[in-house]
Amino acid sequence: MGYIREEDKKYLRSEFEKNLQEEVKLLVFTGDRCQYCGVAVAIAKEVAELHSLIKFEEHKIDGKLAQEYGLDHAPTVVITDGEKYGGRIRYVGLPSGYEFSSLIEDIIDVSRRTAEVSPEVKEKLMTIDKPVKIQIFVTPTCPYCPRAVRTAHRFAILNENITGEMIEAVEFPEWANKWNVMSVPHIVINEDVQFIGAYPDEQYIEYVLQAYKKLR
């Protein structure tokens, strides 16, 4: 028995078969001891059987593709085209509950290689020439994350010197705890910038900017 029901899956295959356009590659690192990353495998082999622009490829979190994109912890499910997006877009823990969605809908963009912002917003994304890291402090039943989690990973996608990271607070309690997460979406920006909520593009823009300003 798999982890996507039938019926999600006839969904799903619709969805792809009218909005995938370029190959997809649906990545997972994975490591030794690991609680989490047989789920994150199997689920990730679901979806790439649901068409075939979907390719799956499993790869160990202390191997040398996981140190190019910087990644550390397992599982990790990374959405690229395995060029231009690299290891930018990305999953620390499993996608399940509510960032599920986010999952497929990375996906689709992935896909289409471009994601939609307002003119305004893009303008001002497309100032940012160094590199910043925008993680998402999320947990499964939170109903308000994927949308700080794609909004993230819509700017890395227009953006190449941005990374979104989401990271699944209840699998790295540690890291969690680190950043004082009490509620989510919590969001930390460059380990400098920081707030909480899923704040409309025009806002979440603008912390953006603050931490890409102390850069300079």
Contents of the next structure:
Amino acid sequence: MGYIREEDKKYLRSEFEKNLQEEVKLLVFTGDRCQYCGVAVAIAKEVAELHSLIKFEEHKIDGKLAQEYGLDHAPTVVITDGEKYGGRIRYVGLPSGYEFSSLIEDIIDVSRRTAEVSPEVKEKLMTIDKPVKIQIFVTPTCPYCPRAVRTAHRFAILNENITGEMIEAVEFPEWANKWNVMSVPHIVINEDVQFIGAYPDEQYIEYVLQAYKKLR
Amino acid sequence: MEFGFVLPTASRGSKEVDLVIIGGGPAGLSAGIYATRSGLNAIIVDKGNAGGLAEEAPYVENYLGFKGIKGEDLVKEFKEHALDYLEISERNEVKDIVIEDDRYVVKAERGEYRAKGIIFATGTTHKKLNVPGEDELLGKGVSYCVTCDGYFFRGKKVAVIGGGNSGAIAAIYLRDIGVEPVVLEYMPKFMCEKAYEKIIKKREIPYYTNVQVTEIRGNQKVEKVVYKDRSSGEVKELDVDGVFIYVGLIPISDLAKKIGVATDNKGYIKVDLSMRTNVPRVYAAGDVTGYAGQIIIAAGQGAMAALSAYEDIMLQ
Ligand SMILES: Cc1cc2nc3c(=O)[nH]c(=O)nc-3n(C[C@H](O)[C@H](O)[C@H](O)COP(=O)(O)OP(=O)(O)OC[C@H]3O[C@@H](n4cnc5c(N)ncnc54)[C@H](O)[C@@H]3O)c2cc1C
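Can you give me the structure for the form predicted in complex with its partner chain, which would complement the form predicted on its own we have just seen?
The complete assembly is shown below, putting the previous chain first.
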């Protein structure tokens, strides 16, 4: 059996064929007593089988690489070139539902080693020279959430100080509760600045800068 | 747990086309199929996902040919169907439109499209209730989307404000996922389809009529809704953990107005029966025209708009 439908695979294959340029690693970090780890691995494998430039790897959440990337929840899915992107583009919990589309778009951007951001936003983005972590709480049935996830991930692709971490709120209720998540997308930057909603890049970057300025 | 997979479609770069369809909801997707089949070179541009507001519809029982289907699944069918015909550019908001000679230049986040014609299929956004507490408690129990946020209230009590079709569907969905909803309706009677009224009664979902909500109260999060019982004039309170607001829609027509398209006093784009606006080769379809607010009507209007565009662009 497979998780992704045959006709969806056909579509994805053609999208990848058109858009992929360099190798992309799809890493899944798994652990014991992890309800969705098996599914995450299966889905990632199915995606990797769609194009030769996508390489699947399974790692342990208590292993060395997870430690290096600062990961501690399983499953976590990381999309990377294995070098400059490190573990900064990630999904904690299953990227299913609407988030599956974020995952696919991330694979394409990472493979192209770039992301689209307007020159004005990029200028602001590039002033960030200290680590900023953007966490985006989502539910898989939220059609507005991928936009918020993708913005963080696009920022992370362009600026190596930024980490974009999607967190599936239904799968990690305690974590969501800690930030009183009741509406998604709910964005937490550096465990400090918070906002709710899927905003355009121009507004999003202001929140990121707000959190960054507090670092100085 | 079910695993749905929503596929992305990201076109990059600018191009010259016959027709730009702004908005990839049911109206835009249907327009795209008809436009391309008729021979027009068209593109659909959407600021979010193709699918539009219908993605928020928990369960659709009134679209021809589908006795009952999740909105998410229905629009997935629409989208895949449209993708066989034309490019859909998602997460690509149209920010501006300018007129250059006989072309419309549609300026989006990820490209510019020079076109002979435009279909506005931009739909609507949720209307706010405009009571104290609504903005302050947004994200702290106040929400406008049950499919997004319903989960957070499992085992809890919530108010659904607005008992029209959307509010009714929202309440039924909430009950299905284990939330305890109470519907608060301003008018003195059921304001939804009889079909929903029956389900609401059968599942014993409280549906209060003649309710004027005056305030949403809470410290860190929603604690209660204050309302006036319009039949007795009494002010009452209802203890709840959340509030879902479904009190109507506001058309997204600012860009259309900018290029001279006429709207009614609520902002709905004025169209004739062939979906033409007052501006040449500019059409509108779906919820932004203010008709009915139903998927099947949006799809029908989208088809009509595309056929009119074909007549005006190809046959002239
Ligand atoms: C809870 C709920 C339940 C519902 N249930 C049903 C039901 O059971 N049956 C039924 O028939 N209908 C139902 N509806 C109504 C249905 O969803 C709408 O009638 C339908 O989606 C309208 O389609 P549309 O294409 O006109 O607009 P929309 O679906 O609103 O699509 C408009 C699109 O335009 C895009 N857009 C707007 N501005 C821009 C811009 N500047 N640039 C790019 N893109 C832009 C938006 O992102 C959006 O995707 C329900 C609605 C809700 C909220």
